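Okay, so here's just one chain, in structure tokens, the form predicted alone.
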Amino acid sequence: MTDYITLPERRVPVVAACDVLVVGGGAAGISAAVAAARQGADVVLAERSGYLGGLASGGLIVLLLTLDDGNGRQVVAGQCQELVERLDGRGACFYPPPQQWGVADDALVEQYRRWGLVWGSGPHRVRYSVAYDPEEFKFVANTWVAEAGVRLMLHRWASDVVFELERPHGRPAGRLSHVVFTSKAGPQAVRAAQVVDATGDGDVFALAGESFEKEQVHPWLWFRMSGVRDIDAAQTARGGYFFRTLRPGQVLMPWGAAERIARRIDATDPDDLTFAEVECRRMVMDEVARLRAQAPGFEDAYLTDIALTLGITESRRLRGAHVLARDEVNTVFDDTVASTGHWTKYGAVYHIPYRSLLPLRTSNLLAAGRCISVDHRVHHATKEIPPCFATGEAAGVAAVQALRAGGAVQDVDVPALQRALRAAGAWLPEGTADDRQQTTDDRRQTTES
């Protein structure tokens, strides 16, 4: 039997109000903010850690699967295409040049292979992937929400919400009008016309009341080592599992390069966490033994740095106006607002659907990045970087919209996004709404002169 407690009420002082809110800072979080920012809108970009990125930094996930469909097209450009630009700029990435995409040489598969850039089940072709490092990750992000405008509110945890019913036309049934943080300074409060969920673990929309689905996973914790001698050497004797880095002597080691925890986890019980974190620090350093004392090359290693978040690639997800399913692979909808690629298949391409962002209950709510509507399968595709990138981009600009229109996310004018984000450097299919309503337009122009 539970035991309880009561604490007195609180008043919770209102710290900042905008126009746009968006909880979570990792690749999501940052593309929404920025997009809406660069919408004309005032943004509050909350994140609980000290650092921006998530996974993408600070868990050390540092690679970029995939931009492309696996045949050599670009599927993810607009601020995911920017953010590869901007590191690039600063010689902080490494991607196959775009001649390259698609070509199927096994020499170019296995060069590319080396650094993390190819997955999955052969025959392989060369994939626009892009390894980086982390620490210029963070540091552009930053140069880049600052440059937009965006207020930074870190080391903040969303704990709570206001939420106020309201039943228009039959619409959702209400509306979020603050977020509560807890921190160090004990509650705060932000109000916000809108509010983008980008937590991953949807945390904001949990606490509205909204529908998810809730998955365990096996977490990890990836890590570095530095002072490899001759890493081609220590790759092709198959000593251990790991990647080259932009670093000379340095590899990354994915998933904890270890065998797997021993239980799933549910990434939203504190316990479970604490297991996690403890047991996955353990393997790690197992494993930093055992590569020093048995893997060519790595006699006089040191490990450089352990992520500083569990790899969790799974929790929950929304269950939302359409849940995107696998058996919809290569369906172009009217209302595509991303695409993605997949990062272990060669030719399918997930087309995310605006639906697939919009709680069933809440007029001012968005979801992005990994805990987006769609089903377990999908999932797999579209919790990567690359696509969280493109549906933070696809909630920053619609959050917008809505607030201009004064009505709810759910109403927002889907071609007048769609050109939005093409407008922006965003990459849609072929047959969305607003293809076909500018092909009425010019068909109308045709006719009247």
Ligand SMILES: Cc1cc2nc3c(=O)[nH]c(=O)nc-3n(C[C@H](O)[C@H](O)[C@H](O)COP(=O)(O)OP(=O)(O)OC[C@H]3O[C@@H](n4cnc5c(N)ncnc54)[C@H](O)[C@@H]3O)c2cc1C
The other form holds:
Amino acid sequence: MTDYITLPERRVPVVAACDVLVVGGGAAGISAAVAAARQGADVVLAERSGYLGGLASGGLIVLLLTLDDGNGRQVVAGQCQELVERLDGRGACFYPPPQQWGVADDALVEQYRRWGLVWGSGPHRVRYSVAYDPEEFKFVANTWVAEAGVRLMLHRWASDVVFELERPHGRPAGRLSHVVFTSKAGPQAVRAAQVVDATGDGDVFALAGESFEKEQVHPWLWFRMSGVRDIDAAQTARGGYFFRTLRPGQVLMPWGAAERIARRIDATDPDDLTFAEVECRRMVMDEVARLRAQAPGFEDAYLTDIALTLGITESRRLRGAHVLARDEVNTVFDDTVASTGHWTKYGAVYHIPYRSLLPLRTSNLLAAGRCISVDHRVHHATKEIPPCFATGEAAGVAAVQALRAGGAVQDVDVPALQRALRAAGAWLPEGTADDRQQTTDDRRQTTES
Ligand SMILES: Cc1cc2nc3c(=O)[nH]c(=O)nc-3n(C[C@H](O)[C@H](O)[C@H](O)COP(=O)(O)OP(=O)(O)OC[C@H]3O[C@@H](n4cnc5c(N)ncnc54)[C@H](O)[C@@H]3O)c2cc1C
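The block above covers the form predicted alone; next, return the form predicted in complex with the named molecule.
Full complex below, order starting with the chain above.
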């Protein structure tokens, strides 16, 4: 039986107040913070670790899969495209040029497969996917949020919320007035008008009492090795499963060791995480030894780095105003605010409705990134880094619109949100509410003139 203690009441300093508080500085959080700041809001981005990027940098998951629909059409643009351009400007990424997207050429496909840019079962075509350098990503992210005027608060772990009941018998039931962070300086509170949960694990919506689903997963630990002799020959010899990187002689071991860890874990349980950290690290070291002993080209290779964070594909998923389901593939909703292709399928696009970011209980909270409201199968697609950027961008802009309207996130003017997203460069499909409004306006104008 669990023994409990009661903590004495504590006065917690309010160290910052802002319009929009984004919790979690991974792909979704960076995007949400920049998007909200560009709409003119005063934004705080709080992150528990000492760097930005989450899985997309510290997790060594350095492949943007996929910005296209598999048929050569780009369906994720906006800030994810800007990320690519910022990395490209520093010579820090690699991807096929637009004229090759969707091309079914075996030699080209094989070339990009060796970079980790082609997945799933064939017949294959070239995808718009991007390999990049994780240290460059962290640097670009720091520069980007600073340029946007975002106030960055690293080393803050969101551990509590203050939930104010507003309408005890209605929906939403209330709002978050503060998020409380654990830090080396003790607990610190941030007061916020709007909050975006970009923690990946949905820590904030769980603290706010929102309902969610939770998945147990096999954790992974990606790593890189350098000093590999003739990577092309080594890949052809197939002594291991690895990709090229931007550094000569360096390869990325996607998913970590060849075998997966013995059991699934709950990534919100610290005991499970402890088990996984120790076990995955042991398996990485075994795999390094195996490669050096057996894989052609690895004789003098050495371990460069192991991901700073476990590769957790899934944990909590919000059960929000809409749970995007597998059979809704290629369905455009009135309130679509982001889209994504599927990294293992061609021609499958999920159009993510605003309702998938919307919690049911809290009037000033939005979810973004891998914890949004989708089913397990759809999560396979929406957890990828490009859609995390896209839902982050949508959440950031929506939070500011709710703030300006002085209302709940549930009452945001969706066509206005979609117009703002398109104006900022996001890709949205035809057939959304704003698009139909525009078509009606155009018809009216034509009739009048
Ligand atoms: C093994 C594996 C392979 C994958 N392969 C690919 C791939 O090849 N290509 C691809 O595009 N995607 C891939 N993905 C998916 C993708 O990497 C992630 O789903 C995506 O990066 C998630 O972004 P996010 O911002 O939602 O969450 P995260 O990257 O998890 O970021 C969440 C951030 O919030 C912080 N945080 C968490 N809790 C708190 C808290 N309580 N307080 C403060 N901060 C907090 C974390 O430190 C982190 O920085 C893979 C994922 C895994 C696990």
